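One chain comes next, on its own, written out as structure tokens in the form predicted on its own.
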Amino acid sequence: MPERIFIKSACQISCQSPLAEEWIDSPVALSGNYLRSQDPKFSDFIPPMHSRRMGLLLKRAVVTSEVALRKAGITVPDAIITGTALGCMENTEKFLGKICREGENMLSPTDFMQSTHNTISSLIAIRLHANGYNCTYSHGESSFGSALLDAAVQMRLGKIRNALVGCHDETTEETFRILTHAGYFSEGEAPATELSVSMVLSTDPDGALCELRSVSVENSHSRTADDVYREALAKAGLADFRGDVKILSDEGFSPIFGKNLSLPAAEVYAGAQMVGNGRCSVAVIVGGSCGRSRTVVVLSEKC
């Protein structure tokens, strides 16, 4: 019989209060076209000598990961699986800027090493002394869905018992300018934001927020929203469920978390918190609907 999967913990750093769930009842009102995240005091989590060598996104990923693991009561996860659409843009910009200014002869390798997408998972693994499965997905808005699906498949096959799954993206001023020019960010929409979300999945239901009933990444937008919701509930074995079901989508959560390439991760995080806090019995998440693919996730109360 396939393993059941539970979300043991989930936390975020975003434009809302970091590492907290205050947004549920008292969300920070978003204004303007571009907002950076509210960061915690990193020195409470990372020694200053280590912190000064890390870019902002790496600090956020490390903090959300370690807080999520602590809440789940897990020291070293069996797997670390990360989604990121653009990786560490701050370091990428530094590296490219130095090439333009100084050429290729006297470059420090640090900015290049920290600009690659899999730097995030690698750094977390080094800090945790985790030698297990380590993978990064860079598939635009479906990056988190791909990471979550990978973890779910491996857990249902019995290959791992738990996994740290995260999604991390930053929006620097230059990134905001380029993506606005490309048409991804538009004036009058939700402001451009940043996001770092980490959650711990486990086959152990003890203390879990909710159960992960199903996850899929779809490339077709030909079906109506109602068809997507009905099929998602049927796939999760909840076709006849008549309790409290909440539908979470980009339209409902962009006013809270803004618009960014990791927004589907915020929606799954939010759904887990709402189910875990008794705000609903089932949450159906349809994320990334403004791109070419969407992530569909069903969460339910554990039973």
The other form holds:
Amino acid sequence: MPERIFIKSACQISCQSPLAEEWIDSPVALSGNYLRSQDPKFSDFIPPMHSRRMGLLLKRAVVTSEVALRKAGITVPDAIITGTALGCMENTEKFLGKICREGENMLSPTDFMQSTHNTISSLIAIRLHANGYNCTYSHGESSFGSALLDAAVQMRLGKIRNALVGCHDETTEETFRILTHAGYFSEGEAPATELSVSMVLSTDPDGALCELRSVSVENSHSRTADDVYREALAKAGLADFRGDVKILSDEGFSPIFGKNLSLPAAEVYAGAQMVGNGRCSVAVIVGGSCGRSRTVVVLSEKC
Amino acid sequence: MPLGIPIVGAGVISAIGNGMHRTLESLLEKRSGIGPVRYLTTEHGDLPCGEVPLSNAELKELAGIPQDRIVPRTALLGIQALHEALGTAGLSREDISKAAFISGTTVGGIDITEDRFLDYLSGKGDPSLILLHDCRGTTDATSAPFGDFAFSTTISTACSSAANAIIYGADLIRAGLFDIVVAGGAESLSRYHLNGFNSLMILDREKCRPFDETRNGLNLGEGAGYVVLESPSHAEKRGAKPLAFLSGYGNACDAFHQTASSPEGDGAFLAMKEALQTAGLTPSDIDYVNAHGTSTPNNDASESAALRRIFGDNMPPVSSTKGYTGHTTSASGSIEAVFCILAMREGFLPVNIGWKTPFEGGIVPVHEDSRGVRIGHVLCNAFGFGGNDSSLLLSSVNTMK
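Given the form predicted on its own above, produce the structure of the same protein in the form predicted in complex with the partner chain.
Expanding to the full complex; the earlier chain stays at the top.
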């Protein structure tokens, strides 16, 4: 304690080109107020026999997870830890819609089974035959931060050597309509989007994109962004660091990835790629700051 | 830091009582809380459930919440258990502001949404209520009356959510991130998951009979349970008296099927094995197992197989308390952890009500009254859909002296 932790790989399916980092140099300009993700060709990754009964979010989660694991050179991770603010909404809405419109008889269980939040983590475990630690966090925009913190804690306690950590949320048409009604999405702001992000954490630095120096999730909103930033660097042992530091915030990243409860996961993914590509030495992510809690993550070059 | 984390506070509400005192009476008197639903609106009124015998209006009155405010029932139940847990631990607002709150739920505020879903879709209804739908909305509504925790999160691993919340809480303490963590879970009945379980054809139309040859499914229940975990040094400094200790735990994945358990109970076996290992104990140290024991043919067979793999021919007393409360799903892990604390402190083994005849390969659960029993270490199992299997190892205060 404390063991050093590295991010070996990270990938995304979003409104940007899927499973690629083209957004760094030539991001797709977002327009309108609602954008679905650019999905890869799922049959390149999942045999149609297997994907037939998976909803869209499950397919995205499986693909980003398996690509991240392959890039990290890991077949079966020690732990699978997932964040999802709302789970598989497509299935939830189908099951709920049937109950509300047709009553409580003649319901089929498939949509119900896929609507529990932990269906993502467990499906990945079933596919990988992963019997290790498995957990799911559903806590708004800090779902990902909670999952990342858990992975870091498991590693620091020496319980695991590596972990698949992901965050997945979809915005169906119905979800978009309802969350617009609730005021979460609004015109003139970044468009409503969807995100699926997976990354592999490991105590092994070999081939890693960057080092995870610190992660915290906090409820307090009383402190200024400047205080949060300074404290995060101090906590990461970088108080006196005078090199190239980039601050990644919701304001900076919603023009690229849109508005979504999984946005902090995209910010950590982006920070890992930018440090990994030598775009900066240190990245400080202050995510979810417009919500009720913020996720603060510090990444640095491996040294 | 070795395990042995003091549990300095606890609170519980279920169909058999609001608070530890009433709960203990019901357990000792073998009083089941399962029966017809009174408050849940459903076409399946013939399905027995373990409903908490308090209306939302009564729960609001108990909590001092204005009647016109809409609060998910999950949070209303959570508030009762959290109030008792914080009270028994003697936590001040100042303590709470430095503590973490980890709550498990899956249903969240869907009881609010299922009454208004079609309205929401057509842009009608109070839009602010939508924000109560997700799991976080419920967790925040549960803790709101008690002040601001430094960190809150929600674990959603179906029926092992509360057990995993306790595990995460313990790890946060062991990693030195917090001195006090309040952890557990809450879940109310909803049309949504009553119908979900019904569509899976795992609900019994009679009262459930865990581990019995004729068992034919579960009865859903509801409730909440929270425990207050505190680092040993902080507890000592504060003069907090432990009710029991959390001395081990395991989280494993069955990785077999989305809604069924493997025949040999791989996930359950691994979770119990890890709990014993982390506690530095052997199977012969275990004096009681509170089984997950849902009363579905699949769970009870799979869990029996896992128990045999751990204990062989030296099976300790085992019982399921689902016959009292029904299956309280996401909250079951913490509700039953509180039952275990009560059993250790009062020296009794909860009788597995509903059981008559063993099935081939099944364990024979506790079926006779026993008082004055010395219970040092217990395992408390909670397994969820997707194979999210967890086991807590709780120890009495006497074992730590």
